[in-house]
Structure formats: structure tokens, C-alpha cells
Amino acid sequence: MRKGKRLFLAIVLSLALIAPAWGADTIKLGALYNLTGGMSSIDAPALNGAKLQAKLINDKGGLLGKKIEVMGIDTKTDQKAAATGAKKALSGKVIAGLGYGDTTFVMAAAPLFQEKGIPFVTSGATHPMLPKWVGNCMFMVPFGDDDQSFAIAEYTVNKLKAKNVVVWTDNSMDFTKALSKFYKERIQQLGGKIVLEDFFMMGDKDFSAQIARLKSANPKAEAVFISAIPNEAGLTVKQIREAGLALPIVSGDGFDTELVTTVPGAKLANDVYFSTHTYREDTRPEVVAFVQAYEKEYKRPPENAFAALGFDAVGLIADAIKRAGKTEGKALREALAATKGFKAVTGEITYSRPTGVPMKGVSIISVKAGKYKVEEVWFPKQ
């Protein structure tokens, strides 16, 4: 071997002795989102909250003398992908899972980190059963469907002044079947009737059928509630205004996407209320830093409140590393299951209910002529 290559070799060698392997020092996450297909205008901002909330704390110095590494994977708004991108996510030694905005897709990866011993932090599923289903593993950033079901219905019976209201339900995902559920629990309780529930199914784009049963709904219909993620719910805004119904839509954060005011258009987008996670017009210091760091990091606001519950489920894990002072599985599952008083973009997070999901504001959102405001914040009651 020629002089000039063993000496090649001596340096190439005694560098990667110096130096760690890829990803060995530092901390993984393993991030599950949706980046393509049906719910990415919610998951695509979440994974970039996410990674913002690391780069923050690296910035600092990280963690336990490391740095945060946030792997994403993109699940493509499949099943099947999410299982596969589960494995593949432990497959990388993570510490951590966090994701998604739907319980559909929480239930296919979850369990599977609960296997291990792993803990995963839904960023935006919001069914209250998930901690139970999956087990003592599974944490949630935001309040479940009974709360935003609930505040919604309140804010329609209320405020909206609406008693007769028609359901649609996306029939295909258990995020939206809950939400329907306990919606029309809360507006029977309200003295409120339900006078027509409709279904359809996620990828659905022609809306008139359940439209001409909404006009002919007896007795008339004072508002409709559409139970949809984020793909339909552009598009059943858009057909219902198109076909010359004013009356009040209602939802829940499903419909927090830009999709409701894009698709339909500004003229068309009126007279819309959502529940969705505070953080919209919110004065806390923790959400002024935070669309600030986001404007910096992306050069444009915060798509929506999911981009804020990524950063504050990394900022979740981040919080219960530093109490444990370790990342070992058994040590930050209690460390998470003991936290109290996070101060939260979204909210202070205190896991003090026996079911494992934090009690927390629900703002009350409007869509009138394209432009969204905060109506009110409702808080559940203890």
C-alpha cells in the first residue's frame, strides 16, 4: 500500500474514533405526522413547532449535555405507513414518540411504543378514551373531544341562538365520530334537537346530497355542525355557501386549517365558529415568544394552533427529560405522568384527571369574510 493512502486511511480512522456515530449524542424523537394527504395542512405545521422547539433548546445548550434530534417521518395520512413509520421510528433507538392530529392514526402507532415501554405524546389527537386504550405510555398535549364538543355546542345554543341543528359526520375516522357524539350529548342537554344527522367519508368531494337534505331538514335547520378534517372541511364550506345557505357552520379544530378560508374563498367563508387549542390573540409571554421564534424560523405566521401543540409536545418531553434526568423509558413515563403547571403555548398543562387528559381553555373561533377572530375561551369545569 502506497505511503499516501495508508496515511488517507490513518486519518479516516482515527476520525471516527474521535468522532460519535450518526444521531449517538444526541437525543432522539421519533416525530409520526401526515405531511402529505388529507390531514398535512394540520401536521405539517405541528412537526415544524416541533422542530423549532428543539432547535430552541439546542440553541441553549440542550439536554443532559445533548442535543435534541426531532426525526420526522411522513405517514402520508395512511394507517399502514403510520405502523411502518412507528417501527421505523424505534428501529432508531428514539426515546420518544410524538404526532398526529387524529386519533385514527395515534391508535395505529401508539400501541406499538407502549410495547416498548416507550412513551408517545399526541400533539393534537384529541379522544379523551386515548390514554386508556393504549396504556400508561400514551400522553396527550391537548383536551379531549368531550371539552371541545362541549364548548362548541354551548357557544351554538347559547350564542348562536341555534335549538335545531343538523349533524354531518365523517364516518371514517373515530376523531369525528367522538366529536359528533358528544356535540349532540351537549346540545340535548341545552334543550337543543338534533332535526337530521348526516354521514360521509374522508376523500368525499361532492357534498349535494347531504346539502338538499339540509334545506329540507323539518324543522328547519338553525345551524349545521360538520364533524370533518381538514380536506372536507374547505370543501363543505364552500358547497354549502354555493348553494345559497347562510345559516351558522360549527365544528371543531378540524376546521382549524387555512383550507376554510383558500378553498370557499373570502366572500364565501363567513359565519363559521370552531373550537380549537388557545393560543390565538393570546397576550402569555410564552405565546408572544413562540410566533415570534416561529416568524424568524419560517417567515410567516403560525398556520394554525397544531403548529404551536408540536412545539409544545416536544417542549412536554423536554420538561419531564430535565425532572427525570434521565431518558430511560420507566424513569420518563413517571417523570411525564407527574407533570404539574407546564406553562404550555396552549395552555398550562397539569395531568391531575384520573383518564390522563390535561383540563385547558378551548377558544371559540369565527370565520367572517375570510378573516378569523377569537369569540371566546371556555374552560371545563372541575
Second form
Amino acid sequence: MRKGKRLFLAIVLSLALIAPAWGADTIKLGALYNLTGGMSSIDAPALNGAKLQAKLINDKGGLLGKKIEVMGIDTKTDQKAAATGAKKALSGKVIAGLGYGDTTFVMAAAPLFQEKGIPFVTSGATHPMLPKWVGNCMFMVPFGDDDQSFAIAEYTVNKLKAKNVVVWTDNSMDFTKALSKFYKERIQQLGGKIVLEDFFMMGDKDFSAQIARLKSANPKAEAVFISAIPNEAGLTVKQIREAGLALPIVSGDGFDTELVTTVPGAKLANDVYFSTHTYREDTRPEVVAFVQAYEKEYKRPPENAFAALGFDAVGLIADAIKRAGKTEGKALREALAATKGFKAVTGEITYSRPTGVPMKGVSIISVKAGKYKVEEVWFPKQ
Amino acid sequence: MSGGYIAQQIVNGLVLGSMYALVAIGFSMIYGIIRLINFAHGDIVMIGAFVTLGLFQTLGIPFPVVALAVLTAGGIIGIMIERGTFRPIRGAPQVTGFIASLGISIMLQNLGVMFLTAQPRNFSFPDYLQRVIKIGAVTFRTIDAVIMISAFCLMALLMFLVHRTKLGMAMRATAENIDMARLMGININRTILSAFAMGSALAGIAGLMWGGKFGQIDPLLGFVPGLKSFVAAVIGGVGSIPGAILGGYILGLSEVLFVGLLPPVYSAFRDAFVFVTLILILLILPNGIFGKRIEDRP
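Right, the form predicted on its own is done, so what does the form predicted in complex with the partner chain look like?
Now the complete complex, all chains and molecules, led by this one.
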């Protein structure tokens, strides 16, 4: 009898496992994000953005007569969890994957989608080599790191008039290393000089040793470029300012987090500049509509550009589904690759470059006394 | 490399070392008395940081009162952990306690994530603790001075307690030989409980300092101080309180000086150097600096 009961239980449980697959009247998107851990302050808003887009589309009647379902999976800022999450999404019969604000995690998950011929759209990972590394199922919503590094490098030299620059790099991530590489390249092309390079690891809390070295840099540093993810963004600004250093701090979109102002506090969050995705203070209709919808849904303004990018990722996939007329892997992939002039919140997306990286504008944002302001929008030349 | 630069790095290392030392003391005390490697110790640092955040930032209670409250909260958590987990399994093989402490650690972290979310929170102290002080080429903040001085005072107080009071004598006796101590009429339960309370109170206050120093806290922050103070305790000789203090300072200083004095390319690998130091010290002094061979308990 006991054996019978167990068997019964086993059958019920396995039915419970397949049950979700029966409800195939929805279009499922697997959204892989690090909702906990070091990446959470950029990934959680991105998932909110993605879910919001799905909701707006569903409110208008869905796609191909079906509702969109965004299956959010938390991968805990852990690459192993990212791979497991990808497998989970794929076994959940998703028609496309989306996710991540960082290259390292995309590289853990996207190749599994590529193997199955299912498109993966990254909302915020910016390494320009991603489409080359993963394959033809890899699509990027954001600009590439080369673009954002070039933008901030030109701003450093031309607008901040800083020629002697110190570069700090988080040595644990592909994204931060790439960002520094492109930044240094452009600074040197513009006649600037890298007076000192220093390194740290994601998760480091104490930067006092690097700061002491920054202080004694010779010739004197006129700006410091910090290639970091959000977890270290606020910490480094706080500790540098507290050590009495007032030089401009510049960075890329890893600094597009509220931690840059909340951790150091308004008084110390000063003279910080970063390049990021275009949407803040923009008046294009799609931006205004997005900000309003986000505030209505979550009762707060979008935390950062990643919310908009998540929103755009689902929008991009929905646009491709509409054009393809079906959700099957190959047709969807081709429709995505043929995207032209898609009006995303973070700028128009066209896949015209051979690298597969969209050509988009880059915003330079300044932080002065805890206040964000868009200084300029930079466009790539080619 | 100027003298001022090196002096600055030494100050940086001492501040970091003070925090490691405070956490390492509790680690060492608990090990000394019941031979338990308590991996949940680092998470008490996290609890201390969040208690500070709640009382000070949200409720606006004055700073000295908060410091006392955090000490008490740390102590109470320590007592709860001992009563709830370690007392029921006392006498079990060492590895049972070790695994149980790992379990508590994971539980505390996950409870933190559940109730407080994993989003890092900012943590700011009043201006008078953030003021920058400049002595020659060395700059530091009031909070750094407060960390160093209060760590020193707390450690002095603890040494007094352990060496000059009856309770301290009982603790030392229990550490030496638990069965003999019991035969001598020492209340073992009370002694172990007070070791947990004191060690955890110090870890709690280290949490306050950790938050004040780095300005950003999250429920998983206990892992690093937990691991580092374990290393500090091993360097100094597990079970020895002066050893834990010395180990904490050696660790803090070597971490900062590795980054500060080696070429910058190695900066990212500070933790690797820390563990190399640990291995080197253990190769020369297998029981740590102040460690003695102590009785193994089953």
C-alpha cells in the first residue's frame, strides 16, 4: 500500500512538472536576470521593464492572438546558476530568451540558446564581440562597449580637459576589462596619457590602498576612469571623495545605478560622469510613454537605463514576431536580424553593422551634488 | 614611494585590521572553549550592520545608544544560536557542529535576503563621524579613528574580563579541559553561553563599523569578514585571544600593503596573497603564532 501511495505521489508530482507545458496558448519568453547579488541593482529593474512591456502588449490584445508570458528566472549573480537558468528556460519551451546587463552572464547562458537555434536577446550586455562569440542567434539591444568607452573618453579629454588619466579596472569581468581597453585606446588616440593603472575584484570593499596610490600618482591625475559594475560604483565614489580627492570620476554604464548617489550621499556624489544608454530627459514619444507606464505600474520612476533596456528587449522580440508572423526559432531569428529602424526607448535599433552591434546614441550623464543631468548625446561615426 | 604614502597605507591597514581582529576574537574564543569552528560568526557582523541601519538611520536613535544596542543585539543573537543549536548537539563529533554552523550561516543569509532583499543599501553616519582628518601626508576620517580606538578599548576590556574576573577564569579553565572544569564545579553551560555572548557582541559591533566604513550593506556581507577573521584566528593560533588580535592586524596590514606596495597589476589578487601568507605562516608555525597544541576533543 505504501508503495502504491508513493507511486501515486510520483505520478502527481511529475504531472505537476509537465503541467506548465500544456498551457501552450501563451508566447513564452525566458527572462534570465540576476535578481540577487552584485548585479541586482541593474538586473531587477531590467526584468521590471521587460514585464511591463509584456503587460502593455497583452493589454492591447497580445501577439498572433496569444498572450506574452515573461518567465523571470533569478540566476543570483552566479554563472553556474545562469547556465542552469538557461536550461530551465529552454525546457520550459520558451520561443526566445532575453536578459542580463553583463557579458559574463550572457556568455554562460546564450550559447545554450544558440545550440537549440532559439534567439537570445541581451537587454544590457555590451561587449561588441558578443554576436561573434555566441553566433547568429545572439542579439544586442544596447550599444557596444567600444562606443560607450569612446564616448566617455572623448568627453574626458575634450570637455573635462583631462589629459593625465588613471584607469581602475575590475579584473573579474569581461565587461569591465573590455571597457577599460577601449577607453585607454581612445584616450591615447586623443593625445591623453594613462598615468597609472590599478585593479580590483568584484566584491572588494576596501579601496584604501588603491586610493593612496591614486593620490600619489605622478604626474598628478586629472581624472580617474573606474571600470566597475554597480556594486562597486557607489563604494569607489564614496571612498575616493572621503579621502579628500576631488578629481572627476568617469565611467561607463556600470555607473548607471542609484547607488552612485545614495551610497556616498548627495554631498560626496559630485563631479561623476558616465556614458550610458539614451533615455533620461529625452522627449521622444516612446521615452515619455515608457516613463509614464513605468511610474504607473511600479509607483516610482525607472531606476536606471536598464529598466528601459529590458522594456526594449521584449519590444524588439515582439516586433520580430509581428513581422515573422510566427514564433518558430528560424523565422524569428531571421526577423530579428532584419530589424530596421525599430523605435526603442533607448534609441533606434538597426542591425546594419557587420559586427551585429546596433548603432545607437550614447548619453553622457553628469552627477553633481547628487543630481543627474544629461550633458550630451554622442553618436558613433560608423 | 614616499614615507607619507607608506604611512597612509599602514593607517589603512590598521583600520581594516581592527575590524578583522574584533571578529576574529569571537571566532577564537568560541573555538577555544568548545572546539567549534563557527561559520555563522560572520553573519552576526551582518546582523550588527542591519541593526545599526534600523536603529540609527531609520529611527534616528543617538549614536552611543545605538552602539550599546548593537553590542546587546549581537550578544543576544549569539546566545540564541548557542541555546538553539549548539547546546543540543554538544558532545557530538566536531564535524557536526561545523556543519550546523554552516547551516545557520546559510539560514541567516537567506532570511536576510527574504526579509531585507538582496539589494545593497546605503548606510551613512552623521557628519561628525565622516570628517576628514589630515596629519602630515596621512588622511583618515573620524570613523577610522573611532574604529581603531573603540576596537582597542573593547579588546582591552575583554582581556581584563578573561584574565581578572571569576568568569574569565572559568572560561580559561573550560578552554583548557572541559571535563576537569566541570568536576571543579564550574557552571559549564553558563561559561559557554557567556563566551558566545561576548564573541558575538564584538562581531555585532564590527558590523556597525563595517557599515560605517564602507557605506553599503547587504544580507550577504558577512561572508567576507567571516572568512577573513577565520584566517586571522588561524594565523594567530586558534583559541588564543591575543593571537586573534595579532592575526587580525597582520591580515589587515598585509592585505593593504600587498596592494599598496606591489605593482598595481597584482591589486586584484589581494585575497590570493592573503591565503599565501596564511599558508606560509602555518608552514613555519603549524599552530599559528600564539597557538599551543591543545587537547583534541572527539
